[in-house]
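Encoded as structure tokens, the following chain is the form predicted alone, with no partner shown.
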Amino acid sequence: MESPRTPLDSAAPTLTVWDLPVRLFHWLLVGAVATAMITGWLAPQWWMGAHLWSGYQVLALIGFRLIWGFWGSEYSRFASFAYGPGETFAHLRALVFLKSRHAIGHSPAGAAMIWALALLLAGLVASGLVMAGGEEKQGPLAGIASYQWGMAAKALHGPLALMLLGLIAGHVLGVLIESRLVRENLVLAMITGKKRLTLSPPENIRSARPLPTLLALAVMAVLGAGSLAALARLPPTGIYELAANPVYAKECGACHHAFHPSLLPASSWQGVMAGLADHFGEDASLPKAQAEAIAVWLIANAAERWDTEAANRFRTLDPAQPLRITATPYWTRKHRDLPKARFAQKAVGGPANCNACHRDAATGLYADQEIRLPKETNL
């Protein structure tokens, strides 16, 4: 599939390489993960749906490419590119001493670059989905994946999203670099979808096969679509349905946010609940029997019971003040960026209002995209 370098003119003839359908896998693909990026790496928490959405888009696009690889046309199949370590070596060396020879389909170099960027984003996808259902109890995956898995794929996640920067960084590169040394806009080719020969076609070119490519995506939208659908009933892991205490809900509601009893360990509501004579400086007393169904409702729904990500963090306590949610290191940790004047203002009115910012805050899970800080006002 390769030529001698040879000039390549605009009189050269040319050949249609790429199907329209694996151009628009291209560059939907770099949509997709420029989103991801930016969105992982640059915008405030809760765009974390737009990165969510983003991985779900990578993932349909490598099933499409899955399939494509054995269905489509000529040069987009698998086999058209599965370069031996022998010539991909040799291409490599090339490149490094500046010689290339054209390639009417994929080179050697650009193969090697395609399958790890395809394990990659498979790895980073697989990680994603298993961090999004065990941390943040969300997707196809949050019926199966526990918060200590979750927390897993989120230690490979990240080193798996910088080298993916790498490798894309390497593929930018290669492909300026070869297009200079062939003479060829590859750039533009994964645009028009053409490229110029140095000989003649080669013979017996196969097209798509449209019938035997729509019934395969077809059986795999089915299974796909099902298989994400069974997983979706699944309810979440280490969720639970709280029952509703309304005495709680209009006491403790009436100073402050009535915390959802997840964000507390037993100990910790049991010392609240003991206390309540001198509750953070005042007096916030109740009837003996109510006090205690409180308590009883408090403790038997702490964390120890949950396993949402809030549950997990809050459980690590403040040793100086064990019974303050706004003093766990956790918390303290996600809101050192915010002033104290945005906790000031009337919109919030102190740290206790988390249903002031997180739209969720009464479920417990405390979901990034949930996330709406007040405007910003002059106090």
Contents of the next structure:
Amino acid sequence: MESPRTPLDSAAPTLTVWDLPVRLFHWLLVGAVATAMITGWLAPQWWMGAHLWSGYQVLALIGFRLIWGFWGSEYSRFASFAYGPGETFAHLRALVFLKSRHAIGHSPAGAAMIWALALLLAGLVASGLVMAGGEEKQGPLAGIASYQWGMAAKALHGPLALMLLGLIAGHVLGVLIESRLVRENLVLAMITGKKRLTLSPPENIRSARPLPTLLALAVMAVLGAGSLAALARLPPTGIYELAANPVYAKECGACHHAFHPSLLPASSWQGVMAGLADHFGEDASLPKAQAEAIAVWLIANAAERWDTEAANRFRTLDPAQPLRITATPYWTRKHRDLPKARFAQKAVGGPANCNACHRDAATGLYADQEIRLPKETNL
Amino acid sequence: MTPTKFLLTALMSATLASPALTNPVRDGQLAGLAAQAKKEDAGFAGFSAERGRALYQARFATGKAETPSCTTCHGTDPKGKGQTKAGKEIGPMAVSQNPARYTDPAELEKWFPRNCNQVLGRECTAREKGDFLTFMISQ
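Form predicted alone done, so how does the form predicted together with the partner chain look?
Whole complex next, starting from this chain.
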């Protein structure tokens, strides 16, 4: 919002309040959060990779900002906007009556918003990492977080994101109102860094200290990379290296994609293997010894053994069709929006050919990023 | 015809049909089927690619309703690809397209009963199997 400027105003001296790193930080954060929101709420699931990356960007930006809060230039420092509750409350009350309280750097209300945003972002990154680790078995926490943890984090992640959206709306509104009250374009100020000097600045303005900043950044990078590398060495919880089973791949992969054994519980595999002569309307009978060997392998590696999202979800069966993955409540819910023609198209052939759309079907992981629908030809 | 002489003729006819497409295992299978066909029907006088084609293309009402014919899954053209009921692609059945076809006795032992039950509602006779193989070898 452009505030009317008197000639006197434009003649007023300006001060670079927001140093370049803080401005970069601010707009990069805007970009990362916007990406996270779009990929989290709007984009199809296979954009999950971009979502995770935006989360890591937020994490890195927060890390930088923590350091810059101690060694940046005056108005970047936490000390310059660490207002007490009294001051903050007084400013908020003044705002209700549309009275401004001019500050060279962050105003008390602005500072409160920043802390709230920072806390929410930290909560979102943390819950996101636990979700990725527990549910998707991805990222640094895959070796620590169980599926249960992932589900708990998921219950937090969504509501936190909604709160963030609310706060961002409040932040933008606050900036617009404050811009009007103090007759200064605060959005422009976050781009140029300059604000009109209407108050006399304190005498001891501190300038940025690049050396401690770089040192701290280096330490943070080393510690961060080190702990990430250490965590990445932990094997993901509840996932196993499954030795290839060529007999299974051949015999149970002849008519459809050979399902990963983690996709059904032992009871279902037992049922499937006991009824091969009438297998979903087809004769899939095998010599007894071969069928028995396959059954033993399937049951030993059934869903109960795994902690992936798919294994956890597909343990809940449809009582009417307990032998079908595609009848489970989770499967039907996840594929509800796909038109029937999508499954019928030649490149897919039917719902049982999971690998036509899930590039990681052989692993049983079914990660969001690995979903690719075949081109809509031959529908 | 003595059994040995008969086996030889059967082998010969299979071999002569398409000299380039011989395979000891496949030929052995055919010979075995011929011996069995002779046992099942004393009037048996060799396999026929034409009867094989007819079997392949016939529509039966005795098996499963969704799979009235071999072509339901294998496609009308034996040189082309087929698709299972679950939607997976099946490679061509014609030996000219896939010389490795019918060279694994275990595969034949598994698929003939399955597919014949599926389509005809009964096992195929040795003559039907031999006709089918002869047809596919000629393709």
